[in-house]
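Consider the single chain below, provided in structure tokens and representing the form predicted alone.
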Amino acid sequence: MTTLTAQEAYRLWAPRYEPETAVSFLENRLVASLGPPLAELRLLDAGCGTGRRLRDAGAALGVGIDLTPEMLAGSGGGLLAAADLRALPLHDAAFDVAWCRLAIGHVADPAPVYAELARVCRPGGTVVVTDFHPAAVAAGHRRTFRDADGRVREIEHHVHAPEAHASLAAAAGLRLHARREGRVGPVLRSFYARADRLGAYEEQRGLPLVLALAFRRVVP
């Protein structure tokens, strides 16, 4: 199987991206447990895909950035822009909360991503980063999707250990205040059942699939 760059992969995935996957479902639960109430806050979703998370976030202001124009084209509107995570076209301290969800693993060196997330988050604000868990990769899981022709495609992914995340974030001025792991368990059983993979579900129970980290922007 040929591994695709993130931009090429999401260009092909865009027409079929909206339905929830086991990983995205688990990741949504983790983020909900980490973030502050968003009703009066300014929210950035860096690596927003189609912007589906912003639609339900309930933030006072929601802005999405994604590298792939084809993903943004299916968003149905909103404050969205095509840009790289390592060079966000946004003002300093513009947001109360900044998300980077299941995107940082597509970047070989996360240091510039953390620097940008810290820059655009106000002092005292929250940065939430999620990633495909290294334990899942070690167990043989890969980041894949089915394209419009039904073919399974693999997306380029770089493994970043939790300690590396914390170290790079600290260098950017972000202090870790919470860590969560999303594991294979009963909440995912229906996803495995629909794929006729209940045998794999039993084998993988307890395996971490998603790493979620919440940081505070250090007040100077």
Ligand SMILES: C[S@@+](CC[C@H](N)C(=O)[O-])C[C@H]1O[C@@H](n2cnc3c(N)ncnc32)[C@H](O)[C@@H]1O
Given for the second form:
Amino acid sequence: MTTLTAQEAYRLWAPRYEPETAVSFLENRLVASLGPPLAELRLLDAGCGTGRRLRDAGAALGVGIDLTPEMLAGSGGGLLAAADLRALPLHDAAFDVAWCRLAIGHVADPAPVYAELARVCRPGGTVVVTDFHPAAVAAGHRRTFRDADGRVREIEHHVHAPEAHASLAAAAGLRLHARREGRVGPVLRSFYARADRLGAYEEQRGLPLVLALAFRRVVP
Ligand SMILES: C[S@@+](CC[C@H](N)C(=O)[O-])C[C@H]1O[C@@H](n2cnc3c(N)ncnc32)[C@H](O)[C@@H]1O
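Could I see the form predicted in complex with this ligand next, after the form predicted alone?
Below is the entire complex, every chain and molecule, led by the chain shown above.
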């Protein structure tokens, strides 16, 4: 199977991206569990895709950026712009909360991503980063989607160990305050059942699929 770059893959996946997968469903539950309540807050979603998470977030201000214009095109509006995670076209300390959800694994070197997330988050604010779990990759899972012809396509993914996330974040001035793992378990059973893969479900029970990290920007 040829591996597609992230931009090529999401260009193809964009029209059919929104239905939840097992990974995105698990990830969304993890992020909800990490808080904080967003009602009064300015929220950035860096690598926002279609902006679907911003739509439901209920933040006072929601801004999204993404590398793939086709993903943004399906968003139905909102404050979204095409940009790279490694060079955010945003002011310093402009947000109370900055998310980077299931996007950092598409970047070979996460250091500039952490530097940018820390820069645009106000001191004392929260940065939430989620990633496809290294244990899932080690178990043979890959980041894939079906294209318009129904072919399974693989997306470029770079494995970043939890410790690498934490040390790069620390170097950027972010202190880890919560780490969660989303594992194969009963909340995902229906996804496996729909794909007629209950045998795989039993085999994979307990396997971590998603890593979620929450950081506070250190107050100087
Ligand atoms: C799995 S999707 C996640 C989208 C969204 N965060 C969500 O949870 O629905 C990954 C997204 O990361 C974006 N992406 C990949 N590399 C990027 C980069 N260097 N800068 C900005 N966005 C990037 C892709 O275009 C894609 O929309």
